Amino acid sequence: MTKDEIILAQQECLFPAVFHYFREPLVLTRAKDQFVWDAAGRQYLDFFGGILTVSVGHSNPQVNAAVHAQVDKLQHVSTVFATEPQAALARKVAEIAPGPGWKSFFTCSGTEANEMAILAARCYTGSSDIIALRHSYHGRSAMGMALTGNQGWRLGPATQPGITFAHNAYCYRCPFGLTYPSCEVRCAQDVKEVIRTTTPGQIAGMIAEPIQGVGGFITPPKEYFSIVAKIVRDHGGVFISDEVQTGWGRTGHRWWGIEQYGVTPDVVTGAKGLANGFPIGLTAARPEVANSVKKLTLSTFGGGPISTVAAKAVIDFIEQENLAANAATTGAYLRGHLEELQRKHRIIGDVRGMGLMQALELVQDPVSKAPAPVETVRLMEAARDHGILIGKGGLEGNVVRISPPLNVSTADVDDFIKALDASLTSCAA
């Protein structure tokens, strides 16, 4: 198909809800390492990674070799039969899980992983009420949207009973009008108020992203989750860490984003970067929680040989190349340059994130902090013109999301920053 035929087929044959970032859809035809190429053969430096999914580089040869070998051996049998790839991945997850003896349930997406986490919390506690956070994103199913605290991603009748929302830890736009650290992390205490005022007092649990992805990489202060986890457990609930975007070393040095806060959750969910683009979802839980799901269940494609062998190869590659450490060091290098751009460009109101998960919140001016969604769209187009790919998020659509593969180098960061600087300059002209 030609480029025009691809775009036409998308317009005529797909749901219109399948959106594109750009005025003219960008048609990609191939990718390798940190680069992608469009239908005209133009190269782009990919600093969004398929929405934090390309964790070890496009078409990683070690991952692809494992997949190629598996395709010719055993492609699909469903989870009613035991397979080595699923067992090997579960064993590996147990080794790197936040606690000893953790057990896994594999699905095909982060949405399904979060559904399973909520089910496990309710089975374990016997309660039904769930606390989520404002500005969150937890998937596109009915349950996932009901857990999502962002109107842009709640389609149709997305409300379900038993789900309530606490204020998130959005320091740049504190919902209480306070300033960290003199605020004494008031947002964390809000979780207790929500439980006391909107639930029976005993809850099934709370689900939260260590860094809110679609919300605009909102990064809580270091004390936040230790306070919140205690409140949740004091009220009978389990704490679920949604690691779909923060997992697998992206935040630096540690496998799980929640570990950056010194907190051990009861359940973690994962997807995206786990298999470098192959569809997989993971719900891992401490044994008592996992064992509470007693009735039989399955996932037809979850835990399949192809996706699980890819995921195991990804984890092995991250370990072999020490990519969690690279996420920390190269992420710090990236962060320093983003802060330099903030001092140069008034449109950048906030720089935040951890490791190779960084964001720029764009504002009309740094005093009023009025969101700049129109300018953000312009920047996305300018970045494309300058040969870099970035993401967008935030409740107002004014946050630039930056999440390259974990094996990018400081030289890649230099090229990215040069192009981003030029893009910001052209937008201001």
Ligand SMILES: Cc1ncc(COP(=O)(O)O)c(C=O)c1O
Second form
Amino acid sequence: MTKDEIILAQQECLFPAVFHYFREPLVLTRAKDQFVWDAAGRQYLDFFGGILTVSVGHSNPQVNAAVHAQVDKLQHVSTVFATEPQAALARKVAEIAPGPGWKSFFTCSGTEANEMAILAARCYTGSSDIIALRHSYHGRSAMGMALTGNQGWRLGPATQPGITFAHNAYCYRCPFGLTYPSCEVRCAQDVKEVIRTTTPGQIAGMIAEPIQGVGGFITPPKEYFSIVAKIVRDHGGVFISDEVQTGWGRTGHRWWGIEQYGVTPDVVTGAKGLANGFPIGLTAARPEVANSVKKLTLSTFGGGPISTVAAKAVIDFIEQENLAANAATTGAYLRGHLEELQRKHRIIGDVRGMGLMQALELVQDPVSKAPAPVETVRLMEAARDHGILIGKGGLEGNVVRISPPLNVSTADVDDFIKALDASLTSCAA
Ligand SMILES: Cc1ncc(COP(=O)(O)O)c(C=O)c1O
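Return the structure block for the form predicted in complex with this ligand; the form predicted on its own was the one displayed.
Next comes the full complex, this chain leading.
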């Protein structure tokens, strides 16, 4: 198919809800390491990584070799039979899980991983109420949307009984109008207020992203999660860390984003970067929580040999190449340069994130902090013209998300920053 035939077929044959970033959809035809190429053969430096999914570079040879070998050996039998790829991955996850004896349940997406986490929390506690955070994103199923605190991603009748929302830790736009640290992390106390005023007092749990991804890489202060996790447990609930974006070393040095806060969760969920683009969802839980799911449950494709062999190869590669450390050091290098850009371009109101998960919140001016969604769209187009791919997010659509593969170098960052600087300058002109 030609580029135009692809765009036309997409327009005519896909649900219009399948949206694209650009005025003219960007048709990509191949990718390698940190680069992708469009239908005309033009190269782009990919600093969005397929929405934080290409964790070890496009077409990683080590991951692909494992997948190629597996495809010719055993492709699918379903989870009613035991296979080595699923067992080996579960063993590996248990090794790096937040606590001893953790068990895994595999599905095909982050949405399903979160569904299972909520189910496990409800089975374990016997309660049904769940606390989520405003500005969160937890998936696209009925439950996923109901847990999502962002109107843009709640289609149809997305509200479900038993889910209530606390304020998030959005320091740049504090929901209480306070300033950190004199605020004494007031937002964390809101979780207690919500439990006491909107639930029976005993809850099944709380689900939260260590850094809110779709919400625009909103990064809570360091005390936030230890306060919140204690409140949740004091009310009988389990604490679920949605690591779909923050897992696998992305935030630097640690496997799980929640470890940056010194908190041990009861359940973690993963997807995206775990298998470098092969569909996978992971719900991992401490043994008591996992064992409480007593009735039979099944995911036909979950735990399949191809995606689990890929995921194991990804984790091995991250370990072998010390990529969590690279996320910290190259991430710090990137952060320094983004802060330099902030001093140069008034449109950058906030720079935030951890490791190789960094964001720029764009504003009309740094004093009013009025969101700049139109300018953000313009910047996305300019970045494309300058040969870099970035992501967009935030409730107002005014946050640029930067999340390259974990094995990028400082030289890649230099090229990226040069192109981003030029894109910002061309937008301002
Ligand atoms: C934090 C978080 N949780 C869950 C999901 C849902 O994952 P999936 O799209 O694989 O269903 C996403 C997707 O963006 C996410 O960012």
